[in-house]
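First, one chain by itself: the form predicted alone, in structure tokens.
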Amino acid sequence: MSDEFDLDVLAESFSEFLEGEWPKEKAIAYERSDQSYDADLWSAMAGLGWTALTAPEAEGGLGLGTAAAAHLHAALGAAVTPTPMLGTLLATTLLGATGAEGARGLLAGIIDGSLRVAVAEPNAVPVQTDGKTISGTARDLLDAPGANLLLVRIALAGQPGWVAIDADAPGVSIHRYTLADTTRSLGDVTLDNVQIGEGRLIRPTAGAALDDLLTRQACVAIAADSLGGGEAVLKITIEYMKVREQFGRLIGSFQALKHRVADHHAALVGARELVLNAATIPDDDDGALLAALSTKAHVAAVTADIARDCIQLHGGVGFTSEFSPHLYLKRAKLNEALYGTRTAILDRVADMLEAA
């Protein structure tokens, strides 16, 4: 069995999953729910090993790479789930690139899905500390509120790092944001004169090298996460416009209509492309993080411009919110927003190109 096909059949699994664990109805009713996850969802992925999905064999984990998890991600953007994901991805390859004891630990939590895992970018402006203590704030935390581990970045005597911080630890506040994007949300984490913890200071070998691979996998999973929403919203307005019926005739026959979803469909195939491409470059190639950053930024402004469009071609019911296609706008919204503005992104796209 090839490993095409073992990832083709993984991704199949993942939707099937996800089909009939969180459908449209659960989807819609969950964004007037005030939970900052869905504990009862995430659990039952835990269960199934997607927790596991690219720690190291050596630690318990499945140990597979980028492209698997590319897969995931695109089933979770499809299905609109309200689940940690991404930080459990990032944590993964963190946690594992430092030989600490601590940090092993930490990954049998993140593993068996007990740890659910905030991390702040890369490029974050870091918590200053003296390696003991820490005080000051990580702003914008993706899935912070949600979280029972915090991995923020830090300085220690004019040097990168981070540091794992349990949310419930004493001196540790997180304010959450009010995002239009229900189901993943955003905090700013305030500490104050926090413990560090024996074992919980990372300070990864690999530097630089560690930032770009932590970026490109996370640049890889949001472009994924958008080709899926993008498929999924393409899809149901087709399946609407094949009922919907205006001046006696189904929408759907309209031949302007046919041919906006026809270029959607068409943008899609190309952004199928670049995701896989980019997914399955090795970590280790010097184009790699290029690939990542150029992907997520074209990815999710196309998948943007498609839900936008897909709540047109739904007419009036596509505001409202008894109907999914607001969901994927949202979500891709804030796809675009996340690691990045296109705007930053491309600018940083250039200057890589200009170095080579």
The other form holds:
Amino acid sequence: MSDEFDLDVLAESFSEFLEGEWPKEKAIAYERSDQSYDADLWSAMAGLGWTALTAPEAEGGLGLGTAAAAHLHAALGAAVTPTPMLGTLLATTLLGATGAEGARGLLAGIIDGSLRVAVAEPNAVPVQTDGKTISGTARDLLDAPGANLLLVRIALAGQPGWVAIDADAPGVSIHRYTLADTTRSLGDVTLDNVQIGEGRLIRPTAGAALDDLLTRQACVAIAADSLGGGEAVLKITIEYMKVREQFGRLIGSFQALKHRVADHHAALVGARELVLNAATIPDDDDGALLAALSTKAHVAAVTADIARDCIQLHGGVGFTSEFSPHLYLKRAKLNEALYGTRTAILDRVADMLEAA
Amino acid sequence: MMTQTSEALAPAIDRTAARTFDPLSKVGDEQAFRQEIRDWLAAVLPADWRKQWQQTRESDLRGVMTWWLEERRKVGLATPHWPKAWGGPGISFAYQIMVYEELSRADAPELDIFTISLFHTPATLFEHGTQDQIDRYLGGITQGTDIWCQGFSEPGAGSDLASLRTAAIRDGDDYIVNGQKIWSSSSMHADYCLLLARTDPNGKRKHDGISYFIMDMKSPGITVRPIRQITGESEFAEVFMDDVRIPAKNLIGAEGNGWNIAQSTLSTERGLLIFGSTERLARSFALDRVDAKDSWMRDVGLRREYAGFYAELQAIRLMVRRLLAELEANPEKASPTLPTFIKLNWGPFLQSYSEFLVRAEGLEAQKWQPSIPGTGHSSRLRFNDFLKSYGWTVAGGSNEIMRNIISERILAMPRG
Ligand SMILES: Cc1cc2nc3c(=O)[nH]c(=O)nc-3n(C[C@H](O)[C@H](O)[C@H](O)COP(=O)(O)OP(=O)(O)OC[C@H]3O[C@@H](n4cnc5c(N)ncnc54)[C@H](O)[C@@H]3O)c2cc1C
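After the form predicted alone, can we look at the form predicted together with its partner chain?
Below: every chain and molecule of the assembly, starting with the one above.
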């Protein structure tokens, strides 16, 4: 397989499908729907094999890597889809890395999309467990309200790990937080003496390396999501500026506005390079994590500010929920806060740069 | 006027023990004046009003706001900035400022839906209205029975307001109005509208031929369609006018002079109206660092970023105070440019500070809550405040239009 060729074609097929299946009108309407994900869109994606993208071929997946995932997430960000694909990516990595049979067996459901997974961030406060039952609360778990499988961060005898819990298992309750970005949600997952199923405990041998891999993939996916969002909202805004007239002129002809658009475009060209680079570094390369973290912090901030300005460039219509720029702003702001705020990530980047 | 809702919202205080308050009788003694307002606020304002108002649905909004206006009216502070001639208390600027300072200090609600009624309408009528119009309409405002909206912007005429197309054609004692307005804040609650319409389509410049009307929102032919905002609320609406009859006596000023009158309506947005908002923000700015003392105030980068906002906010407060002092000394000689500078500082400041708070508070700030009416730009719901900041960067002349005014009209740079 020629990876280069495949990826471009793949990226195009992602966007093409979403343009038809999830046009702006749907994204705008979804914002008021108060759902945790869009079931029809999700099964359509699963039908196309998107949920199988990075799963090992031996398990029935497509066996593609982080670069393919980045293209997918850029397309999802551009279309502002309410689909828990980040959980799919991370769960695939996490379950694929374990020898625990019960957990590995869940891969089939992830590949065919029947499982929607909420995966705790590696730096989440762990829930203590003795390995047989588990009680406690996992806070702010992304996409938990719409998930049917939860991968909760645990500590067992002082060692970090994960446990796979069915969302409908006895003793599990989820408090849902609606977010400004309604394409995603957070849940506080309370576990009250929940039985841990056979082989559902994931105790990585190389714990920190797995954490780094998950962080890296999450950061690349989020950066890609932001990149796609930034490019899309800027495109929409440029189109608007080419049709909206005030003072007898297209507003796109005002230098004060078009220079800002030019800045945004230039920033996104750089952002795209960063994302492509971060996504194609081999998993075991020392620079992979640094590239992912620094890219995520930068691209998330760039897009958040572009989306903010795109509302301003639209004027009054930008302030209505009937236009789409606000969807991008809200998603961009959440992307900034996920997997460590800018502050936390940059501290880590600084440490890594010093250590290098 | 007490609605059921407002009845329920009245604080559970022992009415027999309650005394009456009369801050206006203390004018002349600053300390006593402030103390009387503080005592009054402590007695009438429920400590949890924010929580109660947050649960108020859009339909009850009028009820709670009217209740609060009524409480203010009882102590003579419904319209503290109005002169005696308007039926206001006629207190000096120094005392008006004290009122707003004390209201902000106590976190008393803002009267959002009465903004046009309390500021724009009187400013317009007193400068340009007939005695009949003043007599007829101001009472309804002080009594809290009437809500006004502003019908200036149109789909095709936003920044370029002078290109508006809503037509008013004289027909006997009436004008017949056809057209569409948009972004009209509180128009779904409104009883009257300050309307700009074109009476002469053949004017030499597009600013000519615009006239200024009082439109009764209950007139046949008016349809109001609320528009949902990015905040989730609908605070503004589209107003469609289909053969709406406006009596000619509702014309404000001379026919064709609407553009000039509109300028005085808009200029009021930048005086006391901004003062209330900046003082309120100064209060929440101080609370923000206290609330964050164990979180982001411990982070050196965020701490410095926060500290940087301090001087920005002070600069705005000082500019507003200077403007108020100038207005007090002699309204004719007050700086005509300062309001523009204030607005261009205030909007972007509000947006960047509220954005900072969203970023500093991380995931917590992403959690959605219904907005709290009456809290203006200081609801302290981070995402809501951030989104609402566009109210100052887009509405009433966008940042870009302020920059054009400053560069071309004030600094006399060549036109682009
Ligand atoms: C919260 C809110 C409340 C409002 N309340 C009211 C109300 O009560 N009554 C009312 O009548 N209106 C109201 N408005 C409308 C407001 O005044 C207009 O939105 C504003 O004037 C901008 O017009 P527009 O929306 O048509 O944007 P446009 O004029 O189309 O502007 C689009 C973009 O182009 C820029 N632009 C336009 N012209 C130029 C130029 N010459 N040079 C550089 N850039 C330019 C603008 O700054 C903006 O970024 C409200 C708006 C908001 C957001």
